[in-house]
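As a starting point, one isolated chain is supplied in C-alpha cells, in the form predicted alone.
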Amino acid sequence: MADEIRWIKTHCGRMDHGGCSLVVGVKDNRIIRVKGDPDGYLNRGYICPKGLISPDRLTHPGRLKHPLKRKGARGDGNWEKVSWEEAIQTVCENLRKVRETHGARGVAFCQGMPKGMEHFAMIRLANTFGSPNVVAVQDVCHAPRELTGIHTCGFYPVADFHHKSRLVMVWGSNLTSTNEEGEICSLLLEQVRNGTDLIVIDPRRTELAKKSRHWLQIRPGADNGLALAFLNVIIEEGLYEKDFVENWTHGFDELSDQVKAYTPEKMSKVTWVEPGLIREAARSYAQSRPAAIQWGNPIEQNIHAFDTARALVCVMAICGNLDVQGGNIHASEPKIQGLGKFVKADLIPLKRKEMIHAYHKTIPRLMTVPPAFFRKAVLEAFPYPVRAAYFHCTNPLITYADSQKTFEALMNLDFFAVSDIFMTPTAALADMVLPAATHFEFNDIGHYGIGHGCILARPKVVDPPEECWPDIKIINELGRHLTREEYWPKNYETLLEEVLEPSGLNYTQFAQKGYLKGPDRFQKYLSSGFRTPTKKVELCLSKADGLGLPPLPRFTGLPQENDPEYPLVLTSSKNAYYLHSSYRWLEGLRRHSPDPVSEIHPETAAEYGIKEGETVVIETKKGRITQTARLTRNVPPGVINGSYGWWFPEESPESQFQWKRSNFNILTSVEELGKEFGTPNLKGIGCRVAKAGKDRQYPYPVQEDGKIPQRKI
C-alpha cells in the first residue's frame, strides 16, 4: 500500500568518511527514519549524529534545485535559472575555449574529500579531456600515509579492526567524533570492551584518551619527533622483532644510527611529553603483538608529514606488525575493475610529467595536484597558466589553506563552475552553479580506490528533485559533450557496472549483498616479498637520491619555530556535527554546535583576561579571525584549538556568507610547504589571542558586549 513504510538498506555517504551501513525507512518518496544496520560490515549498528539527520538535506528549503548562471559581476549574488541543456553547453564552451588557447592542461578538475564514484569519474573526464590536473586535498589527507607506505613497504598500511589486537595506538585520530574512511569507531570500541589496550597520542583529551592506558598529550606539530623517540626506545632496548628485522627489512643499521640522537629526554622538550611516559608507551606497543596503529590525518597537516609517516611505518615494521592479523595490513581488494582501466589512464601517458606538481618535484606517484600549486598556476602561470576549473564536492574558499589566496585565484579564473547541493561561499563566486543530488537519491559505490579492501553498495532510496543530478551523471554528460562519446555510456549507471564486471555481479545483485571485500590474506611477503626495490621494508630508502627523498625519517625542527610575538600554539580539530565545511545550514546539526568555538585552557584564558563564552580574536602572521572561547582542561596550556570549516549560511551570498569572519584558513599560509606533498602547516602554528573589544577593527560587526551578532538560520 502507498502509505506503508519500505525499509531499504544502503550505506552512508557524504556525511562522514566511514561508510556506515544504514536501514532507511521510506514513505511516498520521503525518508521517514534512518537507523544503523546491525549487520553492517564496518559499523555493526552504529550511526553518528550526521547520519541520523542526513535526510534533512533532501528537504531543506535552501537546497539548490535548478542550474544557475551568473548575471553581472562575479560574487554579486545575481543569478538566472537556466536549463540543464544550456548549463552543460555553457560549461563545455568555456572549457573548450581554454583548451584551444592554453591547451587541455589549462583546465583543472577539482574535488575535495573523495565521497564516491564521482571522484574517479572526474579523473576519467580529465584524462579523456586531456588535462593532467585533478586537484584534491590529498596533500593534507590520505596521500602522505598512503604514498609513504607504498615507498617504504609497498602498500598502504591500514589498521585491521576486524581481527583482535592486543593493543591499538591511536595517533592523531578521533574516531568517536569523526569516523575515518574504512574505520568506524564501533569496531575499535568493541575491541576495547574485549580487553584491547589503548595508547592515545593527541593534544586533546578525547573520549578515547579517557579510555586509554597511556595518553600522550603531544605538542601540536611535533609528531615526527615523538615517533623518532619511540624508535629510539624500541631499538636501544632491543624490543624489536629480531627475526623480521633481520629477514625482511633494509637499512636497519642506518635507522639505528639515525635515531640514536632522538632520545626521549631530548624529544620531550619539543613534544611536551615526559620522557618516562614516552618510554612506557613505546614499550607497551613493542611488547604487545599484534598491535595496530590507527593514524589520522592530523599527522599529515604540516610540512613534516613525510617524516612522521615514514617514522610510524618504521615503528610498525620493526615491531613485526606489518601485514599481520590485528596489525597494519595490506588489504586485498575484491574482484573489481582496477583504477587505471576505469579512469582511462592510458589516454594520457605523459601525465606524471605534465601535472602541475611535477614541476615542483613532489613525491613520485602523487596523482592529484596540491591546492597550493594549483593556485600558483592560476595566479602566477607557473609552471603554465590554468584559466578554468570545474569543482564538485568541495568548498575551497573555506577548506584550502590560505583562504585569501583561494579567493584571489577564484576571482582570477576566466571561468569556473561548481556542483553542490547548497549555495556555499565558493559557489557564490562561480559562473555556473549546478544542483547536485544527495547520496540517498542515486546509485553509487563507496570506498572504491581507498585501499581498505572493500567496496560498499549505496543504492538510492528516493528520487531526487527533477533538476538535481548526481555528480557522476553531470560528469558523464560533460564527458559525452567534451570528449569522444565512446568513453562515456548513455546512462551513467553503466559506469558502476564497469567497476563490478570482474566480480560477476550486476549492480542490483551487488546492492543485495551490500558490500564486497577481498580475501583475508596476511604475511603475503613470505611468498613474494614486499613491493619495493629490495623486496623488503625499506627503513632506509634504497633509491632515495633518485626519488628526491630523504633516505631516513628525521626531525629538523618544529613546523614553525617559537616566536615571542606569537607565543601560543594554534591547532584545529574536526567537529562531530559537520563534515569539513558542510552542513552548517542544517538546523538539526547547527543547534548542537551553533558557533565557531576555540578551546583554551583556563590558565591561558586567565592570562589573557578571557572568560567562557566571550568572543576572542585569534591572530597569526597571516591573518585574524574571531571565534567563541570555550575554557577546558582538555587542551594543554599555551594551545588554542580553533574551529575549522566555518562560514555562515544565514548570511547573504553577496558577502559569500561572511567567509572571512571565523574561517580557520584565514590564519594559515602556503608560503612554506612540505616538499614531498606540497603540504602547508595547518597544525603547530604560532598565534596570539585577545578578548574582542569594540575599539578593534574587524571586517565584521562586534557588539558592545564583545559578541558577534548572529542571525537565525
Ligand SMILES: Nc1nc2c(c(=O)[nH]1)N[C@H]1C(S)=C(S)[C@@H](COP(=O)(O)OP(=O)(O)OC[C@H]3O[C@@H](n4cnc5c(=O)[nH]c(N)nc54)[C@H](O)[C@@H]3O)O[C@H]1N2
Given for the second form:
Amino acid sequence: MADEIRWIKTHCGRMDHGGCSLVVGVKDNRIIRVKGDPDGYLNRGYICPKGLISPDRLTHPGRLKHPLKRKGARGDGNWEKVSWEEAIQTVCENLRKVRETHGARGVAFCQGMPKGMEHFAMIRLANTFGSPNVVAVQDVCHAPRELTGIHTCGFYPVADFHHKSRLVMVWGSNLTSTNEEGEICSLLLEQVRNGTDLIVIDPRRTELAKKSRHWLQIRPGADNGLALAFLNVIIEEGLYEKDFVENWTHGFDELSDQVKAYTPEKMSKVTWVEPGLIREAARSYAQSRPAAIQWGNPIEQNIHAFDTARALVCVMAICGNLDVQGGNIHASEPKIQGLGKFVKADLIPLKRKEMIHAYHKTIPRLMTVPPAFFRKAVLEAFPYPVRAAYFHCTNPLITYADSQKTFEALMNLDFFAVSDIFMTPTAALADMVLPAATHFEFNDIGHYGIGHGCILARPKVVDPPEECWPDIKIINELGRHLTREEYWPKNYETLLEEVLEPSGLNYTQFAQKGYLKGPDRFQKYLSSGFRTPTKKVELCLSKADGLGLPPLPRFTGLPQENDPEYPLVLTSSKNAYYLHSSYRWLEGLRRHSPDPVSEIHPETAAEYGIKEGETVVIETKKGRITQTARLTRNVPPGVINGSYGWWFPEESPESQFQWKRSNFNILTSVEELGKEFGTPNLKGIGCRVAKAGKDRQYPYPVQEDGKIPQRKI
Ligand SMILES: Nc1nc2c(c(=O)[nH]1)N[C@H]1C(S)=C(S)[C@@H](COP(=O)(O)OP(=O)(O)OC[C@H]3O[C@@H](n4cnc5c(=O)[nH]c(N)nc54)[C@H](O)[C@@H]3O)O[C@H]1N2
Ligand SMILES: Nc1nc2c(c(=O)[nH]1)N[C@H]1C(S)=C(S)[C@@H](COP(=O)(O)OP(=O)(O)OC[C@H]3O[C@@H](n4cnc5c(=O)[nH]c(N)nc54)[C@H](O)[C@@H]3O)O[C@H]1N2
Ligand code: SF4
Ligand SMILES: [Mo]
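Pass me the form predicted in complex with this ligand as well; I've looked at the form predicted alone already.
Once more the chain from above appears, this time first in line as the rest of the complex follows.
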C-alpha cells in the first residue's frame, strides 16, 4: 500500500552553508514538496530557489550510484563498477603505500566548502592517520575574517541579526543571493523593513544596494583603502566611542598616527568613491549604534585580506560595536562536544610545525593548507612530497585559483580518490570515484564549528539510492581500515551522538528540537577582558613581531596595479541559482541561468564593439575564457563582473566537461599570494575583453588541450 504524505522538519544543506529550516513532504521514499518553515531560527519561513529545487538532486538520472574504478589512462573516462569492499580496499592500499614511502604527511585530505559533519570527520581521519595536511578553501573563505578577528579581539565577530541594529554595513556581501554562513537574508530584510539603515559597499548595484541609504560603488579589490579611509574619518572627526577606546583597546595612538595618511581624498583615487560619500558613510556608521558589519568574500579574496579584515575589526572596535547586542558579536556555543576533542587533535601534536603551510610562514592558527601550497607540494615536493589525496565535497579543477595548475597537480599525483554525487571535471580525472549520499538522505548536523553559536538538525527524510553512502560513513570506514579501530565507532551515526553528548540529548531528541543555540551573552569582556595578550582589542598587535605580522593595518597598493595591457578590472560574484561549481546539471536551476554571463557597462561594451548576448573573450595575464556579454548599468564602466564556477555537464566526461571554456579560475593566478593566508587575487584583476570573432579563433585552442577519446560512463 502506498504511503500517505508525511511532513518532516529538517534543515536545508549542501546547496550553500545551509541555514533554512524546511518542512518536507515525503511519499513512497520520495520528496514531493519542500517549504520554508515559519518557525525556522535563521529563516522564519524563507526558502530560496536552490532550496525549492534541492530534492531534484536526489532523483537526477545522472547521479553517481556505484563506486567506479579507473581503467586505462587517467581521464580516459573508462570505468569499472566495483563493490564498496573493493573500493575501500583500493583507497586504503594506495594511501598506505604513500604513507610507507613518504610518511603520513605525503597524503592530503581535501575538502571545499564545509557542508556538514563530513568536514570534521575528515579532519579526524587525517589526525588519526597521522597526516597534518587537511587542504581547504579557507584561504579565500572565512579564515581571513575568523583568524584576523581572533588575533585582534580574541574572537570571530559575526553580525548579530537576531537583535535590532540601527544600521547594518553590508561590505562585499550579497546576502539576498548568497545567504552567508549563519546569516539568512530574511532576518536582515525584516530589520530593514523595520527601519534599520543600510550602507552597501559593492561595485554592483545589488538588491541590498537598492534599499540602502549609502551605496559605495567601490573599485573591485580596493576594500583595504576604503576601510582605512573610514578609520581616518572616524578618528579625525572624533566620532569613536571614547570610553571603549580608553578602557578596552590597545594601541589607539599608533592607529591614529597610522591612518592620518589615508584621507578620503587620497583613498578616493584608488577606491573610485567620492570623498564626500566616504565621509557621510563613515559618519553614519559611527553615529548609529549599535551597528553591525555584514562582511563577505571580497574582503578575503585578494592578497591584502589580512590588512582589510584588520582595518574592519578596528572600525567595529573603536565605534563600540564589538560584542554588543545588534553589533558584531562573539556568539556563545551551546553545550556540545568541542571541536578539538571531536577531531582528536591531541593525536597529532606536531601538526602546527609539520603542516605544509607552516613552511610558508603563514599566520599562526591557520589549520588548513591553502590550495596553492598543496599544489606546490605535489608539483615541486616543497616542503616535502605529497603523493596521494582524498577529495570529498569539492571540485577543485573549477574552484581553486589557477585551474591549469590544479590539472597538473591532479595528473601528477600517484593516486587520488573523489567522493561526489555527480561526475565532475575533477572526478573525471580520479583513480577512484565514490558515490555519495547527500542531504535529505542521512542524519547530519549543520553549522557545527563555524562560530555562529548554534547547530542545526538535518535528520534524514528518505533513503539514499542504490549504493550511495554518506561521506561520514565512507570516512568512518576508511578510518576503521586505516587507523586504530578504537578511534571510529562501528556505526558512523555514533559520531553525531558524540557531538551531542554534553547537551544531554540524543540525535532523535535533537532532531525534535530542531536546533541548539548558546545563551545570548554580550560584553563578556567586562568580566574577563578580551582573549588577547593585553586583554584588550589590539588595534596595534602587541605581539606582532613574534607572530610575523604587521602591527597595524596598512595600505600597500592595489592587489594588482593598473596595467595598460589589461585595462579593465575583473571581479565576480556568486550565482543565486548555483553553489560554486555545483548543480548546473539540475534543469530546474539551469533554466534560470543557462550560460556563463559577464556583466559589462554599456559604455565599456560600446568601446569594444560588444553587443548584448554576444560571446566575449575575457583575458588576463594568466589565461583566456569565453562567456556571454550582458550589458548593464549595475556595474561601473571599466569593470567586468564575470561568472564563476562554470563547466558543462552536458559535454562529454572525456573532455572533463569542457572545464576550460568558461571557467573563471583559468584567469586567476597563484604566483602572488597574501603571506598570512596564502590567498590569491580572485577579485580586482587586470583584464581585457574582446568580441569572440573570426580574428580571434573561437572556441579557443586552449580548449583542445588534453582532449581524450569519447566514451560513455
Ligand atoms: N574565482 C573564484 N574562486 C573561488 C571563489 C570565488 O568567489 N571566485 N569562491 C571560493 C569559495 S568561497 C569557496 S567556499 C570554494 C568552494 O569550492 P568547492 O567546495 O570545491 O565548490 P563546490 O562547487 O561547492 O564543490 C562541491 C562539490 O561537492 C559535490 N557535492 C554536493 N553534495 C555532496 C555530498 O553530499 N557529498 C559529496 N561527496 N559531494 C557533494 C558537488 O556535486 C560538487 O561537485 O571556492 C572558492 N573559489
Ligand atoms: N547562491 C549561492 N550562495 C552561496 C554560495 C554560492 O556559490 N552560491 N557560496 C557560499 C559560500 S562558500 C560563501 S563563502 C558565501 C559568499 O557570499 P558573498 O560574500 O556574498 O560572496 P560573493 O558573491 O563572492 O561576493 C559578494 C558581493 O561582493 C561584490 N564584490 C565583487 N568584488 C568586490 C570587491 O572587490 N569589493 C567589494 N566590496 N565587493 C565586491 C559582488 O558584486 C557581490 O555582490 O556564499 C555562500 N552562499
Ligand atoms: S538560502 Fe541556503 S539554506 Fe536557505 S533554502 Fe536556499 S540554499 Fe537552502
Ligand atoms: Mo566559501
